[in-house]
Structures are given as structure tokens and as C-alpha cells.
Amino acid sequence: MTIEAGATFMNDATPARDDVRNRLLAKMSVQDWALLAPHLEDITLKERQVVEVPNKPITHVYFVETGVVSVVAVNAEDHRIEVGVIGKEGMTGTPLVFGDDRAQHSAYMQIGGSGKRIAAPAFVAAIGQSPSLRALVLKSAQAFMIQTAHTALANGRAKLEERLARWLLMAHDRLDSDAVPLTHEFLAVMLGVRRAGVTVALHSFERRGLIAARRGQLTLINRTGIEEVAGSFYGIPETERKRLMGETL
């Protein structure tokens, strides 16, 4: 689809977006939605489903509507640590926005859900045709880069309880319920710590009435209390995303 002056962008062939739950898609202008919509497909995203492989071409951009994508840095010795999360606020495929076609990190569904995806060539063509669409996804990419920088800060400076609290808040922001379906083992991998340390921290949160834990699931009970534990390690990326995307602060 090529943009022409005075063109009518919505037509019978353009899918409506009444049911779109991804905030980035919902933020797009009518014209930009019309560029992407014909190429979007609904998709179920299963837990542990891989969406990007390091040093491999990016095949699709995913706009998550439910669930959480974990972006994990991996080195040659297979050491792993989570560097970012993506949910209904954004999209995968950030390198495509900057003109690269390969993933730098591993990305997979940490919490299963659903969303929409578009083939990488169609996405690149669309942002090449529309300056407004390119500006929007660049802002989303910048917000994600801010998040990864603060993840590095937390990984290097925060205590385990502070990092765990930050992660729970970030997951909660991207889910539609207070329940976070994750195991202690998976949290340990994401935080780059021993499972025993995660277990001790979660038990401490339970004793203080911050969460309830059962096998494979954590339920947030006192979000304000969890925010107090996270302290200054949570909040700046969230505020910056709202500013960049023109949302209410």
C-alpha cells in the first residue's frame, strides 16, 4: 500500500481495530493502522514460545495483547539474564526500527498469551512509507531502551528483594490480573540468581502480606507495599514511556 495525497485510508478491506488490546496499535493514526492492518494476523502465544533468536533474522514483529515476552541476553558460554520485558504496551522486533534485520537477544514468551504479528518485510515497508508510523515505533523503541538501561542498573546495584519487587511490578503492569504464573526456578533464571535466593525472598514477601504463592503462581496482594520494596529501581522507565507515548502521567 502506497500513501498518496488525499487518499482514503479505511476501506472495506481494512480490518477494524475495535478489539485491539495492544496499546501501541491502538495509539496509531487511522492512516497508519490502515498500512499495517491488512498484514496483521492473530496468533496464540504459548509459554516458552521463541519469537527471536540471537544473530538470526527477525521473521515477524509481535504486538502482544496478553502475556509477557522476556528479552534475554545470552553469551557464548550460554550465561543468561533477562534485560527487558515486553507486553501489551509495545512490540518486539526493535532492531528493524533501526534498520537491522537480526535479533541481538533471545526473546520468548515468559507468560503465554495472545497477540498480533506482522511479517518483518511488511513492517519495514510500512514504516518506510509513513513518517508518523516510524516516529511512533521509534518512541516505543526508545522507551524499551530506557527500560533495559534501568534493568542493568537494578542488576548491578539493587538487592535481590528490590529486583524481585521490580520484576513483579513490571509483570503486573502487563497483565490483566493480580496473578503472575511463574515458578521460582524461572524467576531465578530471569534474575540471574540462585533459586534458593528467590525462594527466601518470596517467603519474606509472603510473611509481610505482599503476595500469596502457590505452585506455579504468585498473586500480588499489596502492590503499594511491593512498590516500597522496589524503591527507586521501579518507576522511571514507566514514567518515561508515558511521556514518550503522550499518555497521562
Second form
2 protein chains.
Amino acid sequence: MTIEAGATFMNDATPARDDVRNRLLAKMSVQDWALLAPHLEDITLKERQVVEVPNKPITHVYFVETGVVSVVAVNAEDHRIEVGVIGKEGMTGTPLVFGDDRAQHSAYMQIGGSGKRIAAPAFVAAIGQSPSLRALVLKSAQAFMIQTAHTALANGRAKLEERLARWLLMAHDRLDSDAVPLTHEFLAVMLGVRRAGVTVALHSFERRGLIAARRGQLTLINRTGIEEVAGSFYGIPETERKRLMGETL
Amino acid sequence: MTIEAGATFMNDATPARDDVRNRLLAKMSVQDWALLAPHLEDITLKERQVVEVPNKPITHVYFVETGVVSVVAVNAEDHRIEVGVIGKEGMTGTPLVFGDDRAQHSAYMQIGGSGKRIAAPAFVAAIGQSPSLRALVLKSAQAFMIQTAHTALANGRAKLEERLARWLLMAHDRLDSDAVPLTHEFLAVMLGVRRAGVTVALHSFERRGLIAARRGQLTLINRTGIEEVAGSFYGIPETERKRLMGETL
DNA sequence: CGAATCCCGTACGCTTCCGTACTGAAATAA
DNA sequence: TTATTTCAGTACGGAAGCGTACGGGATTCG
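Since the one above is the form predicted alone, can you give the form predicted together with the DNA too?
Okay, now the whole complex, with that chain kicking things off.
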């Protein structure tokens, strides 16, 4: 690991900005970065690590850099389904942006990785202080909301294969490799379908040369082909996020 | 119609506050009300009247007082499904709260009624000026977001009868009578199912004494029974809204 | 290295809901 | 009043996906 020249005029605790891979952190103004940086903490995010628990206070906001967070809505009878994913393009803890201190949903690392986090009070103070920072996180929250709406659409109207393709594409957008380290079981939980249904659908993908599968891992081979399977159920949240946040996903 | 004493010290264009039935307008501080009131316009909201068009600028924010708005997500292949409903508890135009000027979804009156509206620029100016007003509409936006997430859950996991019961309850919460003036066709569009499927399900409800049905109209008879049908797919967004906004729904 | 566990492949009967379509009754328009 | 349109009731074959379950291979644990 090399020492970054850009970090020389900052104190030891402040992470260097040049190697920040979270898009929100990278995109904000230097002033806003300066506001957050002293409170940011580098963190490893292991798979299945819980970042938010429903109806519990949010302790930290996580800026993911590698890996994927699943946000899962749960009801009283323990029915559950994923309502959104978060990766390097976004952040967790959107209720804080709305002035609430509690998590609505369950959120945990679906694919392990790393990132930075900030304690909730420091985050709230920062967005209270900087209108431009608040505007940025509001847009990010809106982008997430659009994703949730289209998840509702896909859940109600798309077939299993279409929804599975959509999920793979959303994960792929957030990963640096074509390999998705996940079991069929977890894909099934996220989509709210049978594990066996996922197995059959992935088989079909594999036979068509769209993916390669190994135990606990699958690799995208023909992304365009997967996009064709997902059809119009994939894409709108992605273009809307680009419109709202700028060209970087 | 009697002349309200409370209106005497306001100018002619300013609606009297006492008879405001929209919960958000009724709940805000006098200062925030004074900020909005001069720009509020009484309006009749006929059924099927369009209030937002996807990808088009939002012209007005609507504060519904009677009737119900459907917010419907649409994709490129014209698949569509309702992602939320808005009545007297809320407002349309949430993207404006996030700093965006465009509608994501289609929004129209599913059940006709009336309300007040304000031109988008005046609304944006007001929330820019008053932090307390901004906080209020942010919480309302969050409540809507929770509703959307649970719609995604219901779409993915609930059966037709459960989803239909959920919809009826959400509509009933927003109406002043037990009569829901809607055809099976429109219920089907909102739920993303067949019209014939809705007919059969409503029949079952009727046989069980939960509702009474006439052409283009159905009446809730046993709300508790309908709640039992919806099970845990109904309720969380409602209690969360109460928590966020205070005891009034 | 053997045992226990995890993950995937596959199967079968069953439920739910779709696509489609025809009918008659009710409401509306002429 | 008659014609037209809208809405609800019903039907049938079929697709999609569920619940369940069993076996075998891969991986991990002791």
C-alpha cells in the first residue's frame, strides 16, 4: 500500500479522498467531504453482516465501496422480500435523511465487501449544517425510492426468470467482477420464491450460455442476453439515478 | 354554507383554515400555513383526472381532501402497477421534496373528490424557506415510501385475496364512507391482475358477508373481517405513518 | 480422515392465477 | 324507447410456481 500525497495536509484520522470508491463520497464537494471525513471509519463488511434492524435506531450510515447490501421488508407474519439493493453508488440509513432515527427494514450485506461508515448523530449534524450535502443525500434517497417502486412492479408483474435476471443485473452493476458469490437459497429469499425455482431458472440461463454456475457462485457470461431476459423490468431506476446523480453509476 | 369567523382577518383569496380537511395542511404550524395559504387553490378532482405524468414536470402539488389518488409505476413495455395511494393524509408531488422537478410515476384520481393545490414553484419556495415545513413534508414522503415498500412485499408474497383486502382497507382509511365507487376493472389494473380474478375474489368476500357489491360500487360491511383476510400485509405503513406524523391518519 | 453440514439437482401433485372469450344485465346515449 | 356501451358473471384449458421431499456431491468441521 502506497502513501498518498493527497493526504499529507490532512490529519492522521482523515481518510485520503483519492481512493474513495463510494460514488456519493466521491461526488460531494470538498467542503462536504471535509464535514464528513473526520467521522468516517473504514470498515470491513462481511457477508450476512447486519447493518439495520427493523424498528431499531440506526446507529451508522454505511457508504459501501465493495459488496452489496440487501434491504428487506418484513411484516408481522415474517413474510419478507427484498425492496432494494445498495452498493457503491449509495448509502444506507435513508430514514435519517427524512428526520427519522429508526430503520423500517432489515438491511444486511448480501455480498461481503468493505466501505466506510459514520455514526448517525454525526451524519445528521452534517446534513443539518450543509444544504448541498442534504441535497445530495436527498437525491440518493429518491433514487432508492424509484428502485423500490420498480421492485414492486417487477414483483407484481414479472415472471421468476425476469426478476432473477433483473436482480443479477443490479448486482453486477454494483460489483467489480462478473462473479456473483451467492447461493440459490439467498437469491430465493430475496425474490420471495422457492429455492428450487431459482435452481431451475439458473439452469435455463446456463443452458442458454448466459451464466456459468458453480456451488455458491455464478458468473455472468453474456450480460446483454440477461438484459434481454429482464426486458423492461430492468433499467428505469438505473437511468433515473444517472439523471439525478450525474453520469456515474 | 356558513361564514367562518376564523376567516375574517385573512384576505379574500386565503382559504379559511378551520375547514381544511387535508391532514398535512391541518397539522402544520400557523406560520407554515400562512406561507402556503395564499397560493392554495380549491379544486375539484374528478375520477380519472390526471395529476402527474411520468417524466413530465410536476405542475402542482395536490393536497387531497376527499377522494383517492393512485400512483402507478409504468415501464417501457407498458407493464404497470400501483405503487401507492394518497388521500387526505398526504400530498402528491413528492419528487419536489427531493429537489427533482419531474414525476416518476403516473398519478391520477382513482376515486373522485376535491382538495387544494399549489403551483410547484410556490411549493418549492415555501419548503426552501421553512425548515419546519420541509421537515413535515419529508416525513410525509417517508411514510409514502414505506407504503411503497409494503406494496412490493404484498405484490411478491400475498395472494390475490390478501392484496385485494389490503387495497380495500387502504381506500377505506381515506374515505368518509364505507362505499368504494370502483369497477372490478380498475381494481384489477391497480393490483396488476385479471379483471375476472377480482370478480371471483369479490364474490368470495360477498358470500362471507364482508362486502356488498353493486355495479361500479362496493360497500365494506365487516371491516374487521377484511382485516383478517389481509392479515399482516395490511397495517405497518399505517402504524408507521401514525408514528411519524402523529396520531391522526 | 471420517462425520456432519451445506448446497444443488430433480421430481410430483397441487394451487393460484392467467389468457381468452362469451353472455346477459345495467347504465347511458340517441 | 331503442341502441349502444359498459360492467359483471362464468367457463375452460393451460402456465407458472408452490410445498415438499429425497438423494448425491461438495465443503467444512472435528
